[in-house]
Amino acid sequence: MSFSVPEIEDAEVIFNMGYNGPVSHPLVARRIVRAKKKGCQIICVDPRKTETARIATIYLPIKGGTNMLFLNAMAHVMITEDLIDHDFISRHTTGFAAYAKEITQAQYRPEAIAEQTQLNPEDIRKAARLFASSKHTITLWGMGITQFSQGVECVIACSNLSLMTGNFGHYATGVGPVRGQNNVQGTCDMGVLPNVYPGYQAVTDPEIRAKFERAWGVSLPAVPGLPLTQVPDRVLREPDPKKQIHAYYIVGEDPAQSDPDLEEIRETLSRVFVIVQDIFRNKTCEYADVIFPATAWGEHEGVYSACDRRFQRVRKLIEPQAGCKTDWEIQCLVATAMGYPMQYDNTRQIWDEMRSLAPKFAGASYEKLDSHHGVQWPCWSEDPEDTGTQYLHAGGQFATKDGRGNFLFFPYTPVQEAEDAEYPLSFSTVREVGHYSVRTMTGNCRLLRSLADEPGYIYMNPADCKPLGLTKDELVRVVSRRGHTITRCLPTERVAKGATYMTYQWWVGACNELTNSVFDPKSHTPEFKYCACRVEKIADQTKAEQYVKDQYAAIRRQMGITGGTSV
């Protein structure tokens, strides 16, 4: 993220493609909700109408999966329209006279991608040059444009409309990635990614390699690592012995809930020798070979990281239960058994470790946070002074080599699964304010379990409704090229005719049961966002209602779960 939090409520325009703050980030949200009370012009692009979309000033809703037709058309509006910043094109970046040839093509004109995207050009034109009109237009997006097989361009794509209208590197301005779940960006920054270090730093810099080398006693791989979403691959289907996966250590996730392709990943695990450190038992608990419980927040000190590259100290208030430790230090005894000795004696010892090896964080002492109330990296400087940086890209000045923002053109990528006649709806994730991810706390809280409960609903449109004679709250078969799983029918005019929506946080609903495993070639992300299914109406509703009470109640005895098994 490129601005701090708190400067979105003082944004002009607030550009949100596929993300809805109120239910994914309630406190981002609100200052969406000040921005909007400010003046602040709101542009939303969601299939869905969500409760972003109903404050917006103009709202777009997008055929899924055509999110870089949509993105490809709003530049070409901009660049024929001449709303750029042509001083700031000249001066701060580089590459867009390749991109700006590519962009005009007839084939990108509003016009030319309505009946794709589903959007009346007018509307397409209205948002380009809102957008255009500001020098203080932020733009937020969620999973709603990465978790497809074309995310990481679509990124690149929402950039390069900050870039060609100067909205970088000052106040109020800039691109914003809201994250997906808790520490997300904090696991980035650590260097829990395939290809970096703490602090990103490449793993093949032979000059980086050496310094952590020297620093932890060891020899590292010259090559990255392996993406999360290729591990089925490496146990599945991989005939060198060499490159197999024999043991699958999960720390704070649940791939047999949120990866996938369940059926897959329920064979991977069944494979391997598995690990699994967590703070409740999940689904994935059920191949575990070994589990460590780990202690929650409030439980254990650290430092955390929001999503606008703020530091933030984590702070004990409470004893955890016999038998439990932290994170760190089950990870020190198990490498220590392994034979190679790691001891620390509180976090601080961590924290400092990782400042002296990674530049960009050197001056994010825990004095400095404790003082400041956080700090935002990067922050090279002991220095008092230095309290981080607040927004990035200062003067147009970029992380590049040559200091400069980089256009990037890609052309648009069908979805990898498309509907058929015997799949004739789309099917995407979604998120709820009342359960979170994979509901491993909060499935485990009874007032959030009272308020929306097992298993989950499938919103769809009145209109594909009705054919198949089903009504609200009415049990119904969800079927993909992948799997199927039971779930209650929302008819809402919120969702086009077509297009369907689950939460994935339910396990006897489970819709991972359903998605793609296809991914983004770039990040391997999979594509969540969009895979074909259709709905089944179940005749029995009294033995389906049996049969979801009976799978519950299954469910929450394998976990050790006890009382409040109603639905």
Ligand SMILES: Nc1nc2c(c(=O)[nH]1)N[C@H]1C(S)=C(S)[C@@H](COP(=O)(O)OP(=O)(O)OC[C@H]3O[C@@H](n4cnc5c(=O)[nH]c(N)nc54)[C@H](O)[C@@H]3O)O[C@H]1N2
Given for the second form:
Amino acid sequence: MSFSVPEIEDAEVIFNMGYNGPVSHPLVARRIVRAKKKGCQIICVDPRKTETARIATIYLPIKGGTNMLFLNAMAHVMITEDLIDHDFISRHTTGFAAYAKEITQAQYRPEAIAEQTQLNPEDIRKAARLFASSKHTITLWGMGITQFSQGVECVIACSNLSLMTGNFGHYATGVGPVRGQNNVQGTCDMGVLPNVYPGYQAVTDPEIRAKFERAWGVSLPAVPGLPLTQVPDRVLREPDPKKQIHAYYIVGEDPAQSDPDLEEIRETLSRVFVIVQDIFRNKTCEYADVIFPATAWGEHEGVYSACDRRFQRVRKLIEPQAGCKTDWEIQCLVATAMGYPMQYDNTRQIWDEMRSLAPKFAGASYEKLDSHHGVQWPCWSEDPEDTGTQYLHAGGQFATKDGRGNFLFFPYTPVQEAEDAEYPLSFSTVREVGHYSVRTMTGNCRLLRSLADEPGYIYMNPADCKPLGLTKDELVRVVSRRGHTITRCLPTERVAKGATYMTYQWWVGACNELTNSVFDPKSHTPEFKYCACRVEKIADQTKAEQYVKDQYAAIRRQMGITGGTSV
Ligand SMILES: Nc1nc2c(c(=O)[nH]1)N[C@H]1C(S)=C(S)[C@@H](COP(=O)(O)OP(=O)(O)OC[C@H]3O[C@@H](n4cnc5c(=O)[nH]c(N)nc54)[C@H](O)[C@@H]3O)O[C@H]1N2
Ligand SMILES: Nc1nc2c(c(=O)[nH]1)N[C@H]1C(S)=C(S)[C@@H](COP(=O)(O)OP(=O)(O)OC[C@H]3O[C@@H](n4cnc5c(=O)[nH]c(N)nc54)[C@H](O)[C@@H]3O)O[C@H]1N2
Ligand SMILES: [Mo]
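Mind sharing the form predicted in complex with the ligand? What's above is the form predicted alone.
What follows is the whole complex; the chain from before opens it.
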């Protein structure tokens, strides 16, 4: 994120693209509401009528999977109507001429893409004019653009809009990927990615590799590791025995619930040696050969990074149960048992070692974290005056070799599986406010279960329910090319005709039985937001209700959940 979350309140225009703050990040959503109260105008682009859409100046109900067509049309209007910042472009960017040549072609006129995106061309023109009308335009995006096979390119297309309007490098402007879990930013910062060490230092760079080899007294591989979504391929379809995967060490992740195409995941997990390190028994534990019980937040201390690059210390409040250890202690014990003695006395030692190896984070000492309510990276020096970076690219200086922002053009790549006669509806998966991801952390809480419980809902337009004779709360079967699941029908005008949505929190109503495991070639993020499905009526509702009850009870038993009622 180039700006800081509090700056959202001072935005004059918010371009909210495929992001559902009110459900996913209530604290960010509150900033959006405050901005609106101060006069900010909101452009909301989402195929579903979200709460942000409701308060937007311009709401664009885009057809799912057509983001790039729309983003290219936005750029087309900005350039052809001369709404761009020529001074910023010439002083701080490269590649504009080549980019503009592509984007000004007639095929990117709003009128030319209206049918495919299902948008009104005049609304697109108004949105482009509004975006370009301010130097305090903030872009917020979420999974509605990234969970597609063209995710990364759409992120770049969003950045292009900020670049050409001079919306970078000063207060209350820029681009904001609003990240997922509390510490997903932190795991990336700390190098829990296949291609970088802590501080985004490439494993393929020989100098950087040598630095880490010296610090750790080991030799390190010169090639990046494997992205998560390539694991099934390497287990099930890799002919070279040297490249096959035989063991899978899973820390704080529940692939048997959260990865796409669960049938394939179950096959994968049952073929390899599985170690699960978690705070609860999750679905993946069924396949585990070894389980390491870890401590949860409140039972350990450490540092989290927020989506706006802020490191914050978290404290231990209570003693963990007997037998549980912190994640770092477990990892040290495993490393030591494997022949690499790894020993730390506390998290500060780990943090200080990390700072000594990652220049961007070098100045973010525990002392500064304590005295400044956290520190935002980059924070280069120990100097007490260096308290980090509130917004990036100050004065139009970018973190590229030539210090300039690069324009890159991409044509539209359609989704990998479209609707057809057999599977006539589109199927997308999103979040809901009362439950969290794989639901280990919220499914055990009676209060939250009373808000919403198994087997969840499929959101459908009433016009699609009618021919199937479906009514609210009725159990239905949802089927895709990869599998099927059971859930309740929720007719709602918030979704367009032909489109359906499920949330991915449900164990019985597991939408990932249906999702497609194709992924973006750059990020390896699966296309969770689009595949084709059909919805089937279930004749015997009594039997279906009993099936849901039995399944739920069986899953809870397997997860070791006792007490409370199941449905
Ligand atoms: N309550 C709750 N909060 C959570 C989570 C949770 O499980 N529960 N999970 C956390 C995690 S891990 C993450 S990553 C974040 C994610 O937070 P968000 O990105 O807000 O999450 P989603 O609901 O997956 O998707 C956002 C929006 O994208 C829209 N969308 C779908 N298809 C398209 C499309 O083709 N174009 C456009 N423009 N939009 C589209 C959806 O309708 C949805 O409103 O939330 C975090 N917060
Ligand atoms: N269909 C569909 N699928 C999706 C998505 C979607 O939009 N649609 N979104 C995707 C996204 S963005 C994400 S981020 C993933 C999320 O999916 P996951 O990462 O699998 O789910 P989480 O619920 O975030 O938590 C994973 C595990 O971490 C454990 N845990 C919590 N705290 C700790 C801890 O301190 N230590 C340890 N060791 N374990 C801990 C929890 O008990 C849980 O079992 O799902 C992805 N899957
Ligand atoms: Mo996420």
